[in-house]
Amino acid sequence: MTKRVAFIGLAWLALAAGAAAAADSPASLMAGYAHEAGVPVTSLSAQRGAALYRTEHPGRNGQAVSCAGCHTSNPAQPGRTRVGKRIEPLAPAANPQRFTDAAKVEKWFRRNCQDVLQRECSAQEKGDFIAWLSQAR
């Protein structure tokens, strides 16, 4: 019984260590989006990312919408959804959990780009967006 408990404990430690080593980061996500876009990561633009965040676009019902509409003009501050639910800060400097899980990042880009832009964001736009948020304080 003791050997079995020790084996299970070691297996969990190995899984946890492997998961930590494989964690995504803003830099790794930017590199992936740059690769997908076929551009060097150095060509990602924080300025274009800020413009994407702040620019208002015509929403589904004709009302102007932007990322800043829910996430506030300062992405280091918490925001609110349209129904009033709290949104944790978007900037990694204020919320280190942001951009650490590629699946979550893709889920939210897909959903929010459709809501704001009425289309999916390109890989270049996603890389620019993360480049800007990585600098936001």
The other form holds:
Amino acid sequence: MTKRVAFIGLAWLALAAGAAAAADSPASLMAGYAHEAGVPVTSLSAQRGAALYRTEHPGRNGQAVSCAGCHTSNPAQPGRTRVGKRIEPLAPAANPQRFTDAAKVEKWFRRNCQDVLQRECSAQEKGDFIAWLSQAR
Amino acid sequence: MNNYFLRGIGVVGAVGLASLLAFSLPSNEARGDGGGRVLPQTVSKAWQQECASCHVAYAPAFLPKASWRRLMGGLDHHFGENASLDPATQADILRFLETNAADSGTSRMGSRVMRSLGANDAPLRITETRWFVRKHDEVPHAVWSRKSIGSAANCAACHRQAEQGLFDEDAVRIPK
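Go ahead and give the structure of the form predicted together with the partner chain, now that the form predicted on its own is out.
Zooming out: every chain and molecule, the one shown earlier first.
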């Protein structure tokens, strides 16, 4: 009986570890956003993503804002928040933790698109953005 | 008799030495200047994770409950940025902040902050409390705006152990 319980426990652990290992990836997120936008994943554009990253927009207080403003012009480099705290690099090549948690990705898109574009980003834009960062070195 | 006398001296000496050691050894507890505990004994994971992704996870004892309520009620306009959270995480963090706020009576740091506030004051910025202003009055304006510091909100620029709740004056290193 005890053995059986232990076995079930182990099986659960293995399952949980498997689920963690099969967490989100840049590729799976891109597929998800492409699906949501109703376009093939191959049509996501790193070039459009780069433009989205670099383009400056008038922020809420009139000052120009862009993703690059805090994340720096090279997303493989660390950035800085407005109060000076380090931001780990955005590019998965420099920071493998990036784009491995869909909820976290959605949270930051929601916040930062509001701050930079004064609106939410579309699924297409999110897909393009990850396409650009996935190949940034 | 003589023997007892010598033994007495020995005991007094040992106790004295032990207490001297105890008081001169650094304590492991997180202490602010003057010995006030800054971080509560149990901290919230959500608070650490969410608040500290952009700035030092400011200790709850630095502001009263009313301040934390105001602050957590306006996260979508958080000092010019959208810092909105899902409602469950938001409620969880607010509970932690309220439980350990300056006016919750759990820390000496909190009572110091409260002494500098009026009964109905609920500032959104720690830097607006009279306690903070008085503590930093010797720091010239030009220093705050140095590139290496950025703003007075960047505690960790000078208080290198701010993340651990340590703000000892002796450990302050102002970057050039």
